[in-house]
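Form predicted alone, single chain, as structure tokens, below.
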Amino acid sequence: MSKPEILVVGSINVDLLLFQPRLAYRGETLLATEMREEFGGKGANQAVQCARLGQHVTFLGAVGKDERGRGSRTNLEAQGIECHLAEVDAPTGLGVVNVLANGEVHATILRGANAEVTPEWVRQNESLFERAGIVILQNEIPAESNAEAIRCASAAGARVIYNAAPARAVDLETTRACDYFVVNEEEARFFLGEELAEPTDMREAAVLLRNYCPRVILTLGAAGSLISTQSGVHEVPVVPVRAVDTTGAGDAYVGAFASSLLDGESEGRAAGIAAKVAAMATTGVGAQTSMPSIEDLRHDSVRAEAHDSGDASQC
């Protein structure tokens, strides 16, 4: 029996990088000192990731009629990912990003067809998810189909981590039925509101979010990771590195956490892999150009070094 693939249900974006020293105040115009163009989207960083690190992995999204949708889907193939897109009228997706000088990013996106994965979409490619050990979800498609997909991967038995971001209303009945709900310091209060005080313990906010999800993931950028469980709230530490651009550093996280995972380790030592990675996509400029392949984690010694969060290798 073949291995079980990672299936992503998600975005696709053309990242506009703009790197100035700090943003703009109100009423000034300030001049940015370059411009990238880049490939990008949550659901396409995450599959390149995965793929980065040696998993088949299959997307499902949708693209434009247009040069960037080409581009996207041409960029995910050369990847190694098995793409099924639609091809809708809208433009592909576009993210605005400001990269500050200190690694600070700040990201606008333009949905276009990515809100046309429609849960119609989703179950036309329903048998993808009877080859899928796990499944990867964001918020940059609409609601509706991720609970569409949520559905699919229930019934074919596969583990889902759903990357709750952009922050946005949620179903609880949608994200208790998911494996693992990941999220940032700043989405976790969105989701908590008026539940998160002013100063409040990570800790304390980790506990409160099982309330969407028994497993948890708050990722805290320079401050580490929590896996929160029923058996408690396991630290996960940062990989010290020098950061030149952070964007898709939470995109490599969630890919690396998955592919191990699915390699079968515990989510103790994803979890401290997935930091590594992380880290790792930090020291470059753009997220997927900055992604780390299975071969750089090889060279850095990175399954021997890994953190494993005691009891976290339980849960």
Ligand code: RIB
Second form
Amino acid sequence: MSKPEILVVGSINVDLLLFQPRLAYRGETLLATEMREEFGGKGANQAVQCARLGQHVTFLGAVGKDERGRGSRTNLEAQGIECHLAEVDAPTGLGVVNVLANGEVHATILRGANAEVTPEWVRQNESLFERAGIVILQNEIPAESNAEAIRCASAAGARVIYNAAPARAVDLETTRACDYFVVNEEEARFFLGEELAEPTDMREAAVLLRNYCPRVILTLGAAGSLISTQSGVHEVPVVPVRAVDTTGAGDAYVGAFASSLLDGESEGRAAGIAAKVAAMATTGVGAQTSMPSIEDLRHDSVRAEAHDSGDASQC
Ligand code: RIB
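Condition change, the form predicted alone to the form predicted in complex with alpha-D-ribofuranose (RIB):
Below: every chain and molecule of the assembly, starting with the one above.
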């Protein structure tokens, strides 16, 4: 029997990265110092990271009948990703990413064709789920399509990693049917709202998020990440690097975590590898450009080793 695959059901964007000293004030016109156009979209980014780590990856999504859509398909296929893309009248998804001098990243997206990844399109491609060991989802396609993908994954016996980004209202029945619920700090604040005391204890947040799913991963940027399960909250330290652009670092984390789990790693070790991969992905401009391959991981200049966080402190 052939090795199970990773199926990403999700978004494709083209990112316009604007490098600028800071955000503009109201009424101000600010000069950016540079603009880059790069392939992006949370789903596509996660698929690319899985492929770079040697997985067979299938992508289910949509693009517009435009140059950006054709370029995005070519980009994914060039990396060995099997694409099942609806070609729709809406424009290919777009991301406008402001990369500030202090390292902060602010993104605005136009869903475009990603809004056309319908439950019907997912259902029409249900056979893809049968080959999948892991299905990865995000929040840049309609919520009903994610629900349909979770139903298909469950029928096929595939595990689901749900990266609930960007944050939006979710159905608890849906999130609880997933194997992992992955969010960053801002998304955690959205999902927990007033339940969170100030100043926020992120370990407490990681515990509270288990209301959404029994297994939670909370990514905290420079503060590392937390795995929260019934057995407690485990800390995964960050791997220090000189970051150039953090766009897509969370996607690199999700892709590497999924890939490592599929390779049979424990979730603690998978999260350690994901932390290292995410750190490496911040060392170049753009979401996908600097995502490391297996070879990069073996010979990388990031000296800190990914480690098993299973013994790390718990609350
Ligand atoms: O996570 C980074 C991604 O978010 C960018 O590539 C942008 O397209 C948005 O989807």
